[in-house]
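Read the single chain below, which is given as structure tokens and is the form predicted alone.
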Amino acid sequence: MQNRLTLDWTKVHDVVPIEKELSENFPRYVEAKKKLIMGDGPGHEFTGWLQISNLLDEWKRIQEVSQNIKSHSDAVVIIGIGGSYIGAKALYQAFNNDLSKNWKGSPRLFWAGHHLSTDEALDLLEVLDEYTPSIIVISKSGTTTEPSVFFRILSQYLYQRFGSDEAKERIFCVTDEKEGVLRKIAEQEGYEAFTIPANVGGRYSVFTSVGLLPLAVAGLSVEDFIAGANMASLDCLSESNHGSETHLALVYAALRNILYSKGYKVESLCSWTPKLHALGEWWKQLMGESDGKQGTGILPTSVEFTTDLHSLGQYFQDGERILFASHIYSKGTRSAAHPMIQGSLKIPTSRNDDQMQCVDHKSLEFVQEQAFLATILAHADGKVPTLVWELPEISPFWLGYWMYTQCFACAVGGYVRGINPFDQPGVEAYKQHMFALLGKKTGGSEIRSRLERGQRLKTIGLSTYG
């Protein structure tokens, strides 16, 4: 039997009998799929990610440029925020964590432009002195505050350290094909530039140069990642795949919406390895920006088990019944430092009586599997609807397949709910106030007055120090 991604929703149905309702509602998701493919739904102008094969025009040049970067840089800073960086970071962290060495001499990746923290910025600049770095700045417009600020700081660092000519050879841009501030800067300065397709929004862009260039530089098997995403796109788009037995994305979209209608307002993505922490961050952005509209939507959260079973596990078991869990799990383990080596670690006999003889000579993988099975059962007993994404292995291919499936489910589920899963109007609210406070737009004085008037209720500690 071939390896396949599976979605087990047994422990959803056991807690909330849902099979009949899923069957009755499933035709709506098939129709939403057709609407998405035909470009008849809201936000259709941002569905360019559906066909993976249409996103690879720059792949050959990405390969060439990534080899060039590797020849002169042992570190690369990826500057971006939201979808401009988190997809690449999710894949990078999954296979090249803090405990592993860089693969085959590939540069180490650092991340900037996703915050405005002074201490983090100073720490990064200090660390870069130990490397010979380049930077990749990713922004469709070039005017997003966080990446713009860090692009100024880091490009100045390169110019001062290497001089103008060499600095220009160490700066790479991923931006709009024709318009925007960053495209203009790249043309003026002669920076190598790649394109963010106009018909692909940020949180759906990991399959474009946004994700592929950083991952190629890092030495990830990008071909496998693309192949997995492409296979998922063929499966999701297939005109013959309309059944609840085989269409993972449609079933997942339907499960989420039905549970939401029954009062389950929070979904927690539960990973079973720290290597998937950033994948949870990618998923939260995808679902949060797409789903949270018009005063409605599921709140996406993420946890890492078994670690969080000793903290949030209490809430899962005994807290308010507003939460359902989606686990991402694989029995296939590999070393991050040596991804081609299947991982196994035997637990030795203790030199002392630690009262844990039950694990003598067992593999760590076996012990984790028992913890996983016990958790699924315990949460189901606690009336937490629980579904499981089981991957054949944590590999670029299967993460590519899973990530595309999430995108498709997110889009279809949004259409069935009657929202636009491709816009993010709420994200702009803080930006407008910030731009006024910074003086980029008018109205700063009025906003400062509002802030001063708003500071009416405070509680102050008794003690002082310093």
Ligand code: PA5
The other form holds:
Amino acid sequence: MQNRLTLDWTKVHDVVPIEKELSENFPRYVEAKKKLIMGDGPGHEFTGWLQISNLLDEWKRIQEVSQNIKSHSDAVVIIGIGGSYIGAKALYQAFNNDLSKNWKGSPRLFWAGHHLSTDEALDLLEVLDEYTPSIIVISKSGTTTEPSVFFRILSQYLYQRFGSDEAKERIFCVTDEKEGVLRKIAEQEGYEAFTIPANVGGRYSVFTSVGLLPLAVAGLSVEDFIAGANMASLDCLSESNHGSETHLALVYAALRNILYSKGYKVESLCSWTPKLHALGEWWKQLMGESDGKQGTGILPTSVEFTTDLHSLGQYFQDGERILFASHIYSKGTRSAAHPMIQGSLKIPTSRNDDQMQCVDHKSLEFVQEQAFLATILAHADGKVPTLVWELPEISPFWLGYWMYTQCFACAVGGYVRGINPFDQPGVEAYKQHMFALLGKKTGGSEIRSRLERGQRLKTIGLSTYG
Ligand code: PA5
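Switch from the form predicted alone, shown above, to the form predicted together with the named molecule and output its structure.
Shown next: the complete complex, the earlier chain at its head.
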């Protein structure tokens, strides 16, 4: 097994000969890297995530508190939205999903505060009755609507169920060090609180207590995750690492921007296991919120193969040629623990003629590898520039390494495009309308009349019900 992350862009070059442009442009990426490290670029006040070793002040307390949580809780609800939950969920889902029977003696994690769905809220409240839960509420600002609403609902649930003294022992906060409503609430109520550093923005915060506390509670090897991210930070920040052969984040940033300039406006992160679904969501948030600025930016999407080869696969192969694919792939799979299987999962012969004798006794891993190879070739033939991130294995270490590399590429690529990859002014628009409608600020009646004006174009559907 090759013990490093690799980025293969051969099948970008096969579709769009790009090598010359990459080498001509590369010095701009080296400059942008310097700017990022020197703190000379836009949003430089949010680059505290660059040095992973600076983010570990609370690690010892996280370990102690997570042990305490495990001792009295068999479920923990993580309340947060955007960067305040999706990184932790990505890792949790990669190693513990609905099919995992063995929760390694750690509490089961549930997620809330990332939506406003009543159905989902009611389901959660019902299922929590079967557990002895705690909650971790994560919000840097402390004023985000969705987590605030769910914090009210779930803290009231704990107070009613356990009484105020015990409820207070079951509520944990992760928020800004000094500023913000949640910090004040934690102090007033005596909840244990952890810090999101002021100089780290939400979507770059998975390496802080935002990611580390939930993952420690879930029993993930957080040390390995930190070690992977730390190694990536050393590789990305190294003063001697400026090579287009060796600096993965710079090459990736350059490839993305060059493809974008040639009309490839949509990037799809293609994973090869349902376990990486939430990682795709994390990546979309990172890239989408960072890149989509001033009427420009790649639209990030994600798919899981081979599942989506039977749906969006048609568009990849034959739709408008605006799409490039970034695969995240690993040949390394875990060895099988099931007594029916020795070593790798082998496909048995069929009792019938299913016309699939070609897979007799082959490992599932082997079959997937052929599907992977066939896909990247077919897509390249279909003029989809295709690059492949190959991980030695899907492990906390290598996901930590890969996630940090994505953050670095996202920041550098943004600087070269002349945007601020650390702000998100666009997400305010819906909030301002919603606050007016909720009465948090003025202007509600004007918004309502604008909505009503739109109704003249409503088409009323037929109903045969009743
Ligand atoms: O990347 C970001 O900054 C956002 O996605 C935030 O993480 C998200 O809006 C949640 O914000 P907060 O942690 O303040 O509740």
